[in-house]
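A single chain comes next, written as structure tokens; it is the form predicted alone.
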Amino acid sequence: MAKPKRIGILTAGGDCPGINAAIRGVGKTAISQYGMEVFGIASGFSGLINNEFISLTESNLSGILTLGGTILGTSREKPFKKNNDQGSDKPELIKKNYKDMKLDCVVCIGGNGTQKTASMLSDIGLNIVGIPKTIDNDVWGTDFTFGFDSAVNIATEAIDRLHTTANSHQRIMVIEVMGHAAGWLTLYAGMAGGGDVILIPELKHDLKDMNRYLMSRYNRKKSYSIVVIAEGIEFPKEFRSAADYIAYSIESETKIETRKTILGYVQRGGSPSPMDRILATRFGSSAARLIASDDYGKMVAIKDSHTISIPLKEVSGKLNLVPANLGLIEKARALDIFMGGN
């Protein structure tokens, strides 16, 4: 009989809901269906550098499906980044520890930076499978990442609550949503939360046009307005945040009382939504299947509701941004939502 495969799982970058569901999906499938030995690598790529592993069994994988965060811990360690810590060669150290542990593959769960590092580790000879996660939904090659749906739910609930405050005080409320350079989270939460203005980095916007739109609502006896903006939109350096800039611009030009809320890290915490639990589980199970087939150097993804795999080399260094011709944007404009753009 062939010797059982030994695999490691690590989680790197920022945390998000669904990571533990993905760990469980990989581990349980690998153990139950393929008879593999599974190890958890602590604190992202730091665990590979420092040789920090724990054995994962069916027993300690049970009960983690609904947990937020990651049972393995995470870090933003970038082993290929040039540094001066005594001239250590972290990629070579990772390669040595990988061989010493007699690993057949490492599953790297993370966002863009993690998948880029995963691709580079694959290039130096390690067997790697990637799983995309991020609330930003900006990993290239997959329609959705887990963590995104949970964050949309959290941001939407916050916007729902701010409707009542805005209405009571007849104010304009500016809500800043996370997402870095991608506007997916802002667009989806803004639409689901009934935003009147939605500003995303991918669409240029003219503040004078936006303020004219808000004044038009005010003159039509609309008692309040909800402005949902992405943290990644451009704003002058003298302002601390996009929300500061947009709220200042609105109030100074329209003279309508305006307040801002920055949702921040609350969007990344807590238990994953049912959809994220399912997506993370599907990704994890698909990753185990790739390993069983000796199909390495790939990232699992979802396209048109089907799980697929794509080469890590194709993912590395790219971003999945909101296309200007996205149907949802046209639907928003048809509802008289100010989106900017052409």
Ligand code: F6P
Second form
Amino acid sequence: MAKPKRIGILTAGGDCPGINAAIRGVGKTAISQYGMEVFGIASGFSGLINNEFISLTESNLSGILTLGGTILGTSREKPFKKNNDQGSDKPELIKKNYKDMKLDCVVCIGGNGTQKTASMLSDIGLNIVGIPKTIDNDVWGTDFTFGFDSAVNIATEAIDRLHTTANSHQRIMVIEVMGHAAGWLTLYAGMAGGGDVILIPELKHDLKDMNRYLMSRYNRKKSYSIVVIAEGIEFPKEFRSAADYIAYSIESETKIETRKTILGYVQRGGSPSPMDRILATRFGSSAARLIASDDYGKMVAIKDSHTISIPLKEVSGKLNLVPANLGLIEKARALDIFMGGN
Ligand code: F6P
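Same protein, different condition: the form predicted alone was shown, now please give the form predicted in complex with the named molecule.
Every component of the complex follows; first up is the chain already shown.
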């Protein structure tokens, strides 16, 4: 009989809701379906460098489905980055520790940066399977990442709450949403929350046009407006944030009282939504199945509601940005929502 496989799981990059559900999905399937031994590697790629890991068993995988964050901890360690501290050869250290731990595969749960490192580790001979996660939904090759749906829910609830206070005071409310260079989270939360203006990095906008649009709402007796903007839109260096800049531009041009809210890290915290629990579980379980069939160097993904896998090489270094011809953008414009990009 072949000896049971030993696998490691690590979580790297910014955290998001659903990571623990994915760890559980990999671990439980690996143990109960395939009889593998499972280890959790601490703090992303740092744990692989420093040989920090714990055994993951059926008992410590229980009760984590609904838990936010990551039970393994995370870091933004990039082992292939040149000029690393102490001149140590981190990729070599990782190779050595992987061998010493007698691992058959490492599952790398993370966003774009993580999948890039995962691909490079695969290139130097490690067996790797990637699982995409991020609230930004910007990982290339998958329709959705887990974390995104939870963050859309959180941001939408925040926008809902801004409507009532904006209405009471007849103000313009600017809300800044995360997403790095991608506008997915802003677009979805902006649409779900009934934003009047939605600004995303992928669509160029003229602030004079936006202010004219806000003035025309005001003149049509719309008592307030909600402006949802992505943190990644361009703004001059003298401003601290996109929200500062947009709120300043609106108030100085329209003279309508304007307030800003930067939603920040609440978007990444707390329990995953049911949709994210399911997506993370599907990804985790699919990753275990890939390992069982010795199918390495791949990232699990979802395409047209089916779980698939694609070579890490294809994913590496690319970004999934909002396409300008997305149907939802067209619908937004048809509803007279200001999006720019025309
Ligand atoms: O990638 C997820 C994300 O939350 C982005 O939306 C945001 O720009 C970034 O991480 C913040 O990163 P950090 O955790 O390093 O502050």
